[in-house]
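We begin with a single chain expressed as structure tokens, specifically the form predicted alone.
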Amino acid sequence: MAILNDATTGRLPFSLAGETALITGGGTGIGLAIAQCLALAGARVVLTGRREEPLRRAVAEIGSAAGYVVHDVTVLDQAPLLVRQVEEHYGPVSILVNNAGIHLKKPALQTTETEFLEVFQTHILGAHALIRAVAPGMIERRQGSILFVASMASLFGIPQVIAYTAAKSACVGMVRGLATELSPLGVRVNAIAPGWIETEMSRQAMRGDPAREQKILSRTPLGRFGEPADIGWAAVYLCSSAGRFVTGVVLPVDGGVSIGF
């Protein structure tokens, strides 16, 4: 039976039935599908992100077991009473994906300090001030599992993305560094790191340029891009008690990009 299901809980091991996931920049793209995918497999999901009208059509989408809370992850002090309001509403706060991000296309040589700073704001110093607050909840609970959404370029190098590769590169190692302190106190920290997956940002980034898509799908042993489910069944497996022996982890889910000639 212990094979069949999660001799603690006695659910079944890949079901978040009784969680509660908050999910920052949950209103599209990545986010949203990591959020419907959560909420399948019964967990209660809070999507947080700037703009509300996103959010408010994410939750109709997703129905009765989503909500959210209009909040920017770069007010670091705000980071708390987020937590706060969200622990309120929906109950204690058991699995955090730090999704959102901000994207800066532009030559290394071009790219200034302040340009730098407001990625890593938003990548790093975001994530690090709700790590922070919710941290101590799921540690009382000796019960807890954070994820970061990495990238391709924390794995390998990408031309004109230099602050975005060095947030995700910095997420990657928070992730080392956190699991190591909080995994033996009952939390765990892993990462996805997504290939090309089709979304309304990568189709704009494609549109006109046919030898950028050409060359990544060269590059894909699959030979295709990823849905935006594909990360959110991998964030399933990664917070549920499937994966409960799965901590410090980097999972790329890329079509075997990062593996390819």
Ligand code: NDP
Contents of the next structure:
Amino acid sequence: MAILNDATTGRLPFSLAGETALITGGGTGIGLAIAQCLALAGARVVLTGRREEPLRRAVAEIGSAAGYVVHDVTVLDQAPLLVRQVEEHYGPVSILVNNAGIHLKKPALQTTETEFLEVFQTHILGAHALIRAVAPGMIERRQGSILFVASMASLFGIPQVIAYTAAKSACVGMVRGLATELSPLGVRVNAIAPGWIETEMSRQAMRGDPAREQKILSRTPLGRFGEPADIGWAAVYLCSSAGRFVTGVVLPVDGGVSIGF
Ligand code: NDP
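Let me have the form predicted together with the named molecule next, following on from the form predicted alone.
Full complex below, order starting with the chain above.
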């Protein structure tokens, strides 16, 4: 690659022109910001989620580069149909962002098996089903980028979120395992581990718990909560050819919280 242009495509290294990105949970919060940033970098973006209204609003906000499909990642056998639909309308998927997620704040000993499984079904099995549907095409084209949204709970212990912590830690294992299997076939696999980012999910988790909020801020060297776009721009880097030698990493985008004292 020349310093300024990708020698094979003639694009600037951070450009995503010609790419199609499928972003689960793309209608709100971090997923929406990732979609906005990828679209600003030139990608077509297709957002999924269970509720149609947020998806409709998100697409109206992003503009003609965006589309949506209502899809629940926990309905695993629908993954191939989703990918087929998206590829028919928008072209081959070259970027998959496994962002859809649910939170569960509960003491470990009160967390039930059903709750545990629900969190795993969303974060892990849902992501795996989509990867199985999308990766064969990426491998055939020898071009693809798969991105997970991990968490600080992937990196250190946080009380009251045991199922979420287990699922987000499993994300890291998937990134490493998949990166070793798929990278030789042309598909990079990475994760972003966001710090505490202002979204509906973090607002709910923090509600009525000012001590937790203070603790987070006190150990964040940059001294603030993150904005969803802070994650979006990191996604552009990891999915574009600027990040072409990066695979198997879990990149903290966290204002320094993972190294804060
Ligand atoms: P939001 O609640 O705004 O986003 C979650 C998104 O996931 C929603 O759009 C939701 O849409 C979608 N979703 C949930 N379940 C499913 C499902 N079964 N199928 C399809 N879509 C689903 O929160 P965030 O933006 O904060 O969270 C996004 C990701 O970032 C999650 O993986 C979360 O764990 C992670 N994260 C967030 C942090 C934060 O501080 N905010 C920190 C670290 C990680 P719908 O309900 O319509 O299905």
